[in-house]
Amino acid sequence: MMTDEKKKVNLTIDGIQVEAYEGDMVLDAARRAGIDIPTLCYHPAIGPIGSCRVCVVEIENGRGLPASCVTPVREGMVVRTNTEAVREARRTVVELILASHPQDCLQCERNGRCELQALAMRLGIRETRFHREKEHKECDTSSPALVRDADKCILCGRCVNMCADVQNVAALGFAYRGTDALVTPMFERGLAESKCVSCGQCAKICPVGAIHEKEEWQKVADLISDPNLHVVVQVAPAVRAAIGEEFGIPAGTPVTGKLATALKMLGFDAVFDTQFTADLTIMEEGTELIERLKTKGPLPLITSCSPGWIKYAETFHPEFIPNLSSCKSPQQMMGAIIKTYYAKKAGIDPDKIVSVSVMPCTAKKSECARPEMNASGRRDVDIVLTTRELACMIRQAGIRFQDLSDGEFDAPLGISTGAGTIFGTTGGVMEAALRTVYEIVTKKPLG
């Protein structure tokens, strides 16, 4: 009979005995056995590349030192993962590594968050034996969503592999050999040139500081301290979830009260929750697709919500074009609310209002800036932090976001039914539409 169960390996692990499976790689069997290789080049999320060899290990009757990233198990394997030769090889890595590198930690956006950084202080490594010039290469800011400075790249190639092979965009590659290469957009254009989609996972991957998002909330607290400007924020759904994690607060709890709380004593004038237009997109989701069907127009629908998608579907798939929604994304209806409701009721100049969203993706900031986003006339959001930058903003401002009490947002933006609230999750934004087209043509409550 035909089985899909993989054959068992029995090998030795600096002396404890590992059982594994036939394919596993010995790193995946050492730290199942509790034994810590360090790596750099290596995440789970793409698996093996093998290029750093800070992983090496010693195998009994084996040639060299292999990287056990990409050294498959083998029965009566006999492994040695912390050697002198071993320490004194991935010392010199990473020293050969650093020697090229900035010395920039203290004015770097990773500090601190640097698996360089702590990978040199793990290993001892207090000074270099070694230097190389690099040629000097100006930090690419052409997108709106992330900033490479090809400086402190590593050639690690986990953004090469994560945005060919998972987000099947292949913005980035290599370029040139040995001691010239690099990883670079086509021809070493700017981002904004080739094909990214601003999805932000090539920085959420980089295990240094040579991609990251555009930080923009140091600009946003110099604004909201600006008397003749007024400030309005709105906050995305998920970034509830979310933004208790930077604080030491279980990933996924909701902080919403706090998070109201914390925006408000940073100042900003106007306080207001995404869920309000998350609830407009439902209904005029919601509405186009009841249309579509009485006209027999493309199906099946599609939401606009995803700026990532959408251009995603622009570069690679226009055949869909026609089936995604028409209507905006809840930040876009807000900013355009915010910038002509808004003002009107609040007899504001809307030339006045700084319209600053907290979204939890990096292509939100490609978005805002997309030439049609004016429907108020002028751009109807003018800067987009992450979650994380909201955290720095926090931080900076001292203020102690887990003990704070919760408030509320203002009214009447800040006013929903929660149903946006699952538009955290993958699916939300239809799953919420489709709940609200049941009831219209149904006309019986969901039960």
Given for the second form:
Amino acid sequence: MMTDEKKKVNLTIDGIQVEAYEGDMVLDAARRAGIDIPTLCYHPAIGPIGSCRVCVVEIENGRGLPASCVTPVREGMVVRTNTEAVREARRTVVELILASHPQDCLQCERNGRCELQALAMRLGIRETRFHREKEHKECDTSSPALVRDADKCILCGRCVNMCADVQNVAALGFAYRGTDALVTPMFERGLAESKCVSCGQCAKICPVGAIHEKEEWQKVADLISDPNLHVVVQVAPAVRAAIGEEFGIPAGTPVTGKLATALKMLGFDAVFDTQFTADLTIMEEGTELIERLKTKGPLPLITSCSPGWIKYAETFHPEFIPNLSSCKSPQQMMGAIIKTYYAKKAGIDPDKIVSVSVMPCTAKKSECARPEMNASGRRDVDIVLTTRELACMIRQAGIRFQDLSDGEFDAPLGISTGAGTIFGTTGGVMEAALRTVYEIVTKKPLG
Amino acid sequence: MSPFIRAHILVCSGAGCVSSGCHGVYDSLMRALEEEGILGEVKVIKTGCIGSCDLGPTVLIYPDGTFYQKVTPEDAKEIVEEHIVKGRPVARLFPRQAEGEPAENISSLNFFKKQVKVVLRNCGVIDPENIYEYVARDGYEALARVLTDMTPKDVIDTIKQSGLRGRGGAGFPTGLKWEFAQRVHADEKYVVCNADEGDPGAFMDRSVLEGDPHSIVEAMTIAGYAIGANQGYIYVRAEYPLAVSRLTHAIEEAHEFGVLGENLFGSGFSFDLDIRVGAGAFVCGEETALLASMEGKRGMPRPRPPFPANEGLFRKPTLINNVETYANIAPIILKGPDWFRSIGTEKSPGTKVFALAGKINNTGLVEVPMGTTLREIVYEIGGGIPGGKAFKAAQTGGPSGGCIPESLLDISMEYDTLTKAGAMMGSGGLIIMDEDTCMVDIAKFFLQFTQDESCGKCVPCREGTKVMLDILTRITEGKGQAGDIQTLEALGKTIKNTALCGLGQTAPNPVLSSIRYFRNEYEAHIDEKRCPGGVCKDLVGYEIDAEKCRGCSLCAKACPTQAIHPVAGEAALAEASGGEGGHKPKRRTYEIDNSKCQKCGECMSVCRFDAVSRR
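Next up, the form predicted in complex with its partner chain. The previous block was the form predicted on its own.
What follows is the entire complex, opening with the chain shown before.
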């Protein structure tokens, strides 16, 4: 953001001399100066929207109370962020949002992680002076991955911007006007009928509980309790790095061993590592690349591990479908192996196997529901849980995750080369594929 | 056609007259002229709106200036036979002034006397579909002068010196806007005309587009030259089909005549125009929402800056002015900024077109110098309040504006005084209200409009106006509570201060201004559960005074819900004693069943004995 070409601008915020750069917004400058103006619709991952009006400030000789997230700094500007007028306006605005927002926080998926809840708490709101009846809308549960609850939507526009401007999908948009305004897929259809690719970025950026992943942990817990079923779980590479965060372990700390222990404690009959099939994926994709290079097949070859990306390409760029690798993703390879090879080896009726996977991405829920994902003659992967859902199960079971001792994945599908671990990072799949190609082509191990 | 034309017949063909049947009048005139064999001696044209829409279809005959109102096709035949052939004006078709005497000549009509027509100079005068008529009225001369004699800077300086302010509502200095757009360096710039006229009741922009479309084509081309743009767009609402068709025709004609397109007047400057039809959302009149709509997106405002002059249509520098603003450009170029400044006031030079509506005798479009008083507009041009009722207030600026009470009748109608009074110039809607108007109800009406039209993006506008509307609705239903006025004031202030765009920032104006001037009416509703204007149905009831009632039954017959019937016991009595030869039955009286009464007041208006009263 800050480059030497940008002009410096001096301004005063709450009596503090602040240096900023031309093009900066007052909010950025204030935060850098240690003044934490409250916000709601603002999110650094998307451009400022300016719809919630929570971050309003007073500017000397200016008109009204502009929103600081969309007000550019000016030389000599004098800003006040904590005057009585500002406090009253902020409070009123938050109360107006609460006026039509469901007050069932205790049952909300976002309880405790809700930005509106936190904001109301921060502003010390104990009562709302206003009340507005809102037309009830049924929850949209059509998508295998995501649930939209329009009743909880505060129309901040974050998901709309994220979906359109960042993900380039634009499955969500605004419809109607005034208090009828609604964030919805086109013609108020369900997400499943829209061009949604199930990437889940909307759920990630939603400040409240209006969009969240479809929760299936309860179903899994019930299936585990059924003695007639053999419930198998596979865990994606990224999960072992992310799940620690849910239990206060610093982000990025690998907790593979604790994870294996926790899954066994939860009662899964077998705990496998998706890295095993990540290895398979790489060998398949690597040889596919060599084959295509030889036969001058469609190039470049694009890896096919991400179901969000596959759906995106199918929907928006079908011209690239021939370039996609014909390989299944590691999750689906594992799913197929579990209900064929593993079932045979372990002597279990594949119809009695429930195949669960824990994945870092909501699109995996959509992937396993695709009709062609039945190599075993039945659905290969039955249920996909996100990292968060697994954490929820672990907490419920009373397991102190952070204190667990290291366990092991089960053989044979728990053993891997470790090459698949880098799948969880950007460019990792590609790098792993190239490493494999190098070894196959040169017949020499990579140094 | 003979070289000698003995008379010009102007048939108003503004949208108002079209709907009251002017095309039939035109056809009838043509037929009659043909029958008389004088088709070649009389020129009949369809003009744009002349302004006096309540009198339509209107026909104006030159050279004498005879003005006929409410002309039917049959009348048209008579006009030809009597006036044109025999030289005997048809007196029964003259409009009547408030004082009662007919005015046969347009110059003797009070409605037109005080008007100064700059913006509407050609409306109702020329055939809008004939470029020759526009050229004959100095059309495209300003463009010729600009392209051959003036630099872009000269043009901008002229507009700046004229003091012209944006007629779209906020009154931003037009010359400055042009300068901002001119100063930005860009490979491409655009000129946009905001013709998304959305204020209920305002139709001056439509009238200009329908009556004088070339004036907009010319002004936008001048603007293009001044700021360095080669493409312009007119954003006009789909509800204005006549304007769209006349504009389309004008653009085609201008191309044909070489005043639009490549290398205009041999200057090397090229400019083209296209029309974009909007779906008719009020918020699309807000410039950033308008641009979004033009780009094919949802018409939702975005925060400014960046202003369109820096980053507008397709992120290119864009100049946006409204129709009325553009209509002032050519005269300013031709007659000079000093001439323009000689009209109007120092801070608001020029004229303003108002759309007069409501409880006033003469409704329609009036163009007056800025600074004309409200009293002059209401009583001299508008002919006062019908039925001798008292003036209560005028709403200026439509739903974004505010009300001006009787005590401010002498207010100078210009940008700053109106804003100071808590109202707004806006686009020039002027709704007159009489003593029978309830100010709380009016405020509710306007807020309902902005509430409906709020795009729903920002919280204060979407949620705040709804909460205010709910409170107002409660008050008019007799459920007002102590503290409601204070809540309305506080909320109104917060919405004004924090809303994202002009729509939200001005939405509380009707409420705040009516509280400011008519607080007692709010108090009467809340504290006494009484509606002084007699409008709010839940607070109004009618009763029949038995002493005064003569039993004529007129009220019972007039009642649309059969809520009025004879008083029970008396009816039987009257029945029993009636019908015996000449014997006058005992007087029976009527009463109102309040469970059926719809509070329409019809009983009160038909009673000849003043027996019905409102409480």
